[in-house]
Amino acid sequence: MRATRSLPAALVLAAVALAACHKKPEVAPAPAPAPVDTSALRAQHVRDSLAAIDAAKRAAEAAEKARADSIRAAEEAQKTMRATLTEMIHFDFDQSTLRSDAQAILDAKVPILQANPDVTIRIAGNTDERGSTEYNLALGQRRAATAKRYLVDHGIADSRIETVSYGEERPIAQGHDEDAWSQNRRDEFTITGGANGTLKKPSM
């Protein structure tokens, strides 16, 4: 009887032992990942942003400088063309023929006048103080006419050029010697129309 009673107890113990053998082992939790240091990335991002801002600023400054240089160059070109159109020519004593330096000055006016067909000019002939008023008025007129004829012969329409003589009435030098007289023997050029806007540069 005792052997019979001990058999179920043994079976129970065996079952418990078998169950213990089949129980899954407990897995330890994975360790938490170490925190990533992003300070270097943030610093690089800040540096990249500052570099991009600096590059954009330099590009804007370069563009503004280029624009200012272009405007300044255009203004200088306008001044140069107007100065060329109004540059005086001079004559020898009692002469109305063109000197070589006067021809060079007139040659510089021609392409500007050709590029700007609406521009009109006035040529005023002047003399020094020697000679009578009547003689000097006539001499001044011949000097203005000589310059006009030169321009017309080089393709500028006659209708765009008017002439006038002031004789000895408008000296620009007040002395009474050859230095003053040589300055007063001149043709003056005035733009009378068509140049209120921007003058076109002659084509090369």
Contents of the next structure:
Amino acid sequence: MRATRSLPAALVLAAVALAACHKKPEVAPAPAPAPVDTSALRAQHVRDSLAAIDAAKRAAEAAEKARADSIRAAEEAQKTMRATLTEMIHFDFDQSTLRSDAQAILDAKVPILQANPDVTIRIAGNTDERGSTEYNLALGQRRAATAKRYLVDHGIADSRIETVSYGEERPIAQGHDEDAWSQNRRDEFTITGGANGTLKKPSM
Amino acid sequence: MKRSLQLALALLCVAAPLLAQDSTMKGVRITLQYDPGVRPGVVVLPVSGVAGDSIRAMLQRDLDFGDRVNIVTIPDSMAAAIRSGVDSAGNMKRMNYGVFQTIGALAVVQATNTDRGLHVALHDVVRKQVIDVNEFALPQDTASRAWRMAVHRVSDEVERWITGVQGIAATRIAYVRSHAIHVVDSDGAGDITIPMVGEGLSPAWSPDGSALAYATFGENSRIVVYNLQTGLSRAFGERRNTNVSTPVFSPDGKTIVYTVAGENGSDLFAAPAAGGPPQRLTVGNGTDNSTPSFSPDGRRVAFTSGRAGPPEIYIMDADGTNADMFTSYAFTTKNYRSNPDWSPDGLTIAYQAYVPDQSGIFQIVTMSLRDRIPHQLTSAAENEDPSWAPDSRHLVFTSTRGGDKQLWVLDTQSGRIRQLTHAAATSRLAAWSSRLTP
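Given the form predicted on its own above, produce the structure of the same protein in the form predicted in complex with its partner chain.
Full complex below, order starting with the chain above.
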């Protein structure tokens, strides 16, 4: 009778054992999560990430602006240098001597030409419409030669400067008065080579 | 013998067709008798046949432009009397000299188209006889430039018959418009441009009219010689940092003198026209020496120089020696005198000068090499760059009297002036050719 009684007990034990085997070892129950407002969190995330994007964008923009500014400044400097190199000089009637304003303009060209030894230029001498048409070709050549001599005297290689004369054949002002004439009595400066890339700034 | 026979025939006032007359007269010429102070009146009869109207119009205009005769037009009231002497073919059979005398003509030009060319007779109205006659071959194409030039040659010969001096109709004038070299007949017709090497200025004729020299300016400035017969151009004188300009041929055609403006002023150089190394003529020491013009004997050259300050005209030997100021002789004031052109008879130099002094306005002045007294020829607007016709009497020059710069022709003896070019663009820097032969 005992065996009969013990069987259910054994069964129980087995069942318990089985049950124990099947179950995970008991651990301390995890603390219940604190009550959290998840929608607010998500919004914060969105704000944070937007801010980050904004910041990155601003930074990129600032960098781009700085880059553009520096390019613009560089371009500006290039433009200024080119403008200085090509700035015209003017003469008095029937004269080929350099006025003081013309000397100042030539003086400004010298350091740029010195800093950029590959740059070559052409000086074109022009006259106003007065005087003999044919004699004016000689006067134009003389005006170009005078400016060239000044630059050569200031250390620019002779071979870098070409001179031509247009006489009175290329007026830039069409009038027949002193205002037009004074504009037309001029040397024009053209960069003819060595300036395809960037001009170097003269060292101060 | 032949002449007396002809005289007798003419005196008889025969009705025989004039074509039957001998076409050439040898020996002593009978010339028209007229007061040298008065231009003889000349009638050009209507011309029948091919391009007859054009031939007559050209003869009339050429003789008129020669400024040595007075073209008399036939009044309507006299037309019938003249027509009565014309046969059905349009040829004059009988010359009614009395009618021409009535209308003030001393000479009558009668041109007739024949199968051999243009038969031309000159009638002396007072003597009532033909005093000159010849036949001129004309090219077939009446629209060609050669045909017009052939008719101009007829005019020039007729002018010689009447006045003893050959006309200047068979000439051309080269000039600059929009930096292209143009060539136009002396009457303003037949304007053409020549093929250009670069932008041109300052055309100059070779003595025989077969070539033109001109200069280009700016980059690659050079002297170009264009051969009008072959159509080929040859360029020389190109040098870095140098402007070459104002070429002229020597009267023998063998040399071209031109201006070389370099790093130190400008000087005249002479180069063989056929090519070869140039030789320096002037030593300007930094001054400008430009716009040469040969004396007709080729031994001297007039040019503009600034060696004494303001531009003045100088004359030197053709080898560059013995340069002497020409223009200052009669003047004491500072001026601007330039662009001399030596007359083909060698007696006079035309140039441009500021009138009044320092006004900045050029006028045409001539000065005889003998007395060196300047004669101002123009005063209306601005007038510059004179060039003599082969008769040493007419000048072509640039004037603003009609507005923009155009070419005008002045008869220096009568003061009569006519406009040669009409265009929207300016016309300037004229050079008159010699008499052109076929």
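Between two forms, the rigid core is the largest collection of C-alphas that superpose within 1.5 Å. Just so you know, these numbers come straight off a predicted model, no measurement behind them. Numbering follows the first chain given and starts at 1.
- Ser49 shows a C-alpha shift of 2 Å or greater between the two forms [criterion: core-superposed Cα displacement of 2 Å].
- The interdomain rotation between the two forms, with the chain split into two rigid parts and fitted on C-alpha atoms, amounts to 14°.
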